[in-house]
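In structure tokens, one chain follows: the form predicted on its own.
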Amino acid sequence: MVRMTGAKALVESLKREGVRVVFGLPGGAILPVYDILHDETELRHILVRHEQCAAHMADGYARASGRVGVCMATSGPGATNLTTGIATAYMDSSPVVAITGQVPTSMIGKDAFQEADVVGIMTPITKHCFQPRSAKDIPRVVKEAFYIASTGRPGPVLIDLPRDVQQLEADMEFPENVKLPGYNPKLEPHPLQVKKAAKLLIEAERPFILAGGGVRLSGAYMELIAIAELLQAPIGTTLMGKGTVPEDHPLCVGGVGMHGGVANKVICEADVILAVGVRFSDRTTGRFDSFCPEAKIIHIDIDSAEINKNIRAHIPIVADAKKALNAIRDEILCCTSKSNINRSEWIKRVKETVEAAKGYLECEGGKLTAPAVIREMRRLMPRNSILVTEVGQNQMWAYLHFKALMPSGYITSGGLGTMGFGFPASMGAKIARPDLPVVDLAGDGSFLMTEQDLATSIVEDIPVTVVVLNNGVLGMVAQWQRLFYRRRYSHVHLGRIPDFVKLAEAYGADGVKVENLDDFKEAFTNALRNDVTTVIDVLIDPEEDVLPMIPPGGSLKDMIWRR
């Protein structure tokens, strides 16, 4: 045992959990850990300009790196400016430990300055929440922390530190193993499913395997394409699920759901689904009641809070997705050949899909075009770069035109659709991984409720380029009150409003202008090289659609391909 006080026991834990860098803003009820920092060499503390850019830069970490990211904040506002990033990583399942101040012990529930009941606002966007109200219970608390937002479904996990237990001495006891009886995540499929599983698969016609964010987390990237090859079914992906097979691979027929493209049609044609750690979120399926209803359903997922919350399974399977997969492949293999599975006739009409709906989705030549720009931007990006997107039209026009190769390199926000998100994300995931190029593709709107954050860039060294699809209003709301409300445009109007370039100068980034394709191929192309935090300002019109989509109510047969 070794005695110091709370603060200097947190920070030393943290760094037994592999931690080397934090997200935060100090504040009157954190100080005691702020003042550790002071003296600290191993862990770099990254100080942002708004608390809820901690929270997405610790998501972005978390996500890019696949280790738990950490953000740090003071109590009250400093929390609850936190909420927004930590809802996010809720939704996304994203590995996060909030580190909270909290007011002394004796004044809580007192209405003292800068008291909030941060447990209570968190709980339900958390897998879990502790307030420790001894200095000695703060090493088991982050070892606990840490275990529970890393294993079984990943999400984030609250630390609310009152001050006093910071400042206070103890004898502390660093455990080295987790104990907690009534958490243990199912990580093994049972056979007898899994023998069900296969032989529907097996018998299958037409089957076709949506991959999820659950894929992502469990690693199962190589086992999904040798299923896939295996049966010779087609890949579609959940927004989450983007880049768990690259989007180049012959199988893969790109997104479901409101902003999908051929992959609708496909999976509509499916006799077989096997679905693969998704939540069958409304965004993918379109109306429940609709969604693939001649189709039987194999649903793995290692929460089974998420079969049949929305869509019935006809074979249910909790489990880690890795071992799930690898288990129904060697029951398939131990059935069949390889070569006794022909599905050729599925493959040639999937083939034939494609190729029918590839006009919908071409560019016009030359043209400035929200597409156009994607496609240039993969065609110049390596391989294994990182995009982050915000959330709006740009989000939906790459999750159509941008293909993911690499599993990590598409970062967005999928549950929550957090305005905002991306750029603090780019920060954390260039942190994570600084050996890689990391764009942050933004529309006006959404860059602008973080922009505070270029400031964080440049003075912490962290370049991104940011890609702002600029059409003066706010995109995706504008194209519904476009296609669904008779034109009818109520406060959606931004304006050409910041000039970008100058605002990213005022930061010390640089920043360009740019009016047509072959300027912008210029920009992001030293953007790439550049050592600095480079923002372009791409100028579009504001009457362009990301098409095809689903309209609200609708199934995935209703797609509105051109207006």
The other form holds:
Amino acid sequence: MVRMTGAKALVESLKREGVRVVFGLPGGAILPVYDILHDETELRHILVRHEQCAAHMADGYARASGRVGVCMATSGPGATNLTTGIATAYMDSSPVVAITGQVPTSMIGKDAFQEADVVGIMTPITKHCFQPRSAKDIPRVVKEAFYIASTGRPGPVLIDLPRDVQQLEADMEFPENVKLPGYNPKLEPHPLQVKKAAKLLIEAERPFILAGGGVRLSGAYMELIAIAELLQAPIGTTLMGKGTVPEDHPLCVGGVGMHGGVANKVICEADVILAVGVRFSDRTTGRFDSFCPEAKIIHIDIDSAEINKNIRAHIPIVADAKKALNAIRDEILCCTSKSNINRSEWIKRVKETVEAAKGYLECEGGKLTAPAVIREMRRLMPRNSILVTEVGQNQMWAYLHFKALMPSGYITSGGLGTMGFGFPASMGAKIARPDLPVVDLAGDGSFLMTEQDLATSIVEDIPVTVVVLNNGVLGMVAQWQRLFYRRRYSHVHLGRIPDFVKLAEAYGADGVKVENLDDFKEAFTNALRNDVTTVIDVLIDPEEDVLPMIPPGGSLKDMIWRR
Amino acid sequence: MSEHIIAAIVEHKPGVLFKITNLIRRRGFNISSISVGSTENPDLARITMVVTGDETTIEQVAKQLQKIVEVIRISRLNPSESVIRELLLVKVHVADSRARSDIVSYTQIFRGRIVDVSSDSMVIEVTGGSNKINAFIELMRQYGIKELARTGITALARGERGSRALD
Ligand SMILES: Cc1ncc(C[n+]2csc(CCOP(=O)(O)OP(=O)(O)O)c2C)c(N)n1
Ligand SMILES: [Mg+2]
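Could you output the structure for the form predicted together with its partner chain, given that the previous block was the form predicted on its own?
Once more the chain from above appears, this time first in line as the rest of the complex follows.
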């Protein structure tokens, strides 16, 4: 036992959890913790310009590294500024621990200065919330917070720390283990379910594998490819699953969903769907009641509440994706051998479907269109680079045209669809992987939501490349108004303001404006090598649509291919 | 759509009831009653809920509740294999001595107790299943109900059976 303050115990506990970087911005209610950080040498603190960015950076860090990301803010407005980032992490099951200051315990409930009911606000958007009321609880709370955030289905956890709890001294004991009687993530698949799944997959004529974000969280990449190759089943991904199989793998047919491509056609022909680590979001399935009605569905997820939530599973398997895939593969190999599985008809059919759709995704030669820009980016980015996107057309163009070649190769706000996520998340990813080039593919609207943190990127020396697809509009909203509201453009024009080159330069970053594809190639090549952040302002046509798409309320069969 | 009884054994800590009710609100589930109380173990509390919905909804309620870290166990109680009780307190208007003697005998039939008497009213306590309570309330209406309070049900599985734990 060691005597120290709660604040000191917090920092000590973070270090014991292996934390090396914290993203945050101080204020009155968290001063005791910041006082400890002042002398801290092992723990890097990155000062943001808006707390939302601290949360997104921690999230981006977590997604790129697989480790828990940590963000910090003061009480009241500091904490409420975190909420968008926390909700984003929650929807995409990202392990983040948020630490907020709170007014002293004696003041809680008195509407004190900068008091907000942060536990009340955060409860529905976190996996768990803590508000320790005595200093000696801090080491246990931190241990439990990291354990909950990173195990089972990962997610954000809040630690709300009243100021007196940070200040008081106590004899601290740092536990090695956690005791959480109500929290036991189930990892091992049920053998009977595994048997049933294997049998169904062997008997299937047209199996399809749908890979979601759970594959990445479980690290089941090898297992995914192994089972696909064994079954000779095409793999499609959800938005969150993009990159879990390298998209140049011959069995990968790309993304499924509202802005999926040919994979939507292929999945509709399947007789058995092996869905791994997906939650069947409505953006993936289209209308629930007409999602592949003829197919039998095997649903693997670590969160039992996802089973039968949106889509009924014929064979549910509540387990870790990696363990489940391994078990199913072993079981298949127990029953039959690889040479007995012949799917040449099906594979031929898939290849034909893919070939036939190719024309739709081609770009008109040489023009500065979003798809052309994204394809150039792919060509110029090393295989292992990280692409982060904002939200809107930029995100969906990248979903269709950017081939992700490694697990964290495409980082995006899928569930919440948070504009402003991309830029700070790209900086978080860069901190996690300083060795890799990191690019934020932005829309002009999204970038303006968090661009103030260009300051952070310069001051803290976190060089990333921001490619702004500048169409002068809230493009995705404009597209919907164009297609479904008779071109009545209501409040979507941004006016091509500001001048992004000057904006970048005002922060000490580099800015380049490009108006043709050759200039883009040059600017992008330079940006990837630059040791400060570069903003490339790419002027594109505001009328361009992201196609194909599934119309709202439609099913996967209702794809619109052309305007 | 029918009523189902879900029992949650939870850690006896501040904020747990909030989490449960907040989850029910946020996911749009329907509960018609909820009761909370202590158990044989001082660290644990028992929350009994009556939830309306189809089988899929009830499965979701149970699984979502199970995810709350402080929830140790969720079980579904099968009404035919459980003891289900609710407490009613009702204050009834007593107009004359005829009404008084009728109310007293109804109370006896329902094995209730008269817990307070004044010149023009009585407070009666009745426990039982919801049907019995409903029937008693119906009978009292003719005399004039001044105030009424029901606790919402609490329930235990009979013997070894009845409570289906969700894994
Ligand atoms: C914070 C937030 N507000 C509003 C929306 C709704 N929305 C979705 S896409 C979009 C337009 C995005 O515009 P931009 O960043 O320029 O991207 P583009 O679609 O033009 O590529 C909007 C407003 C959102 N997703 N997030
Ligand atoms: Mg735009």
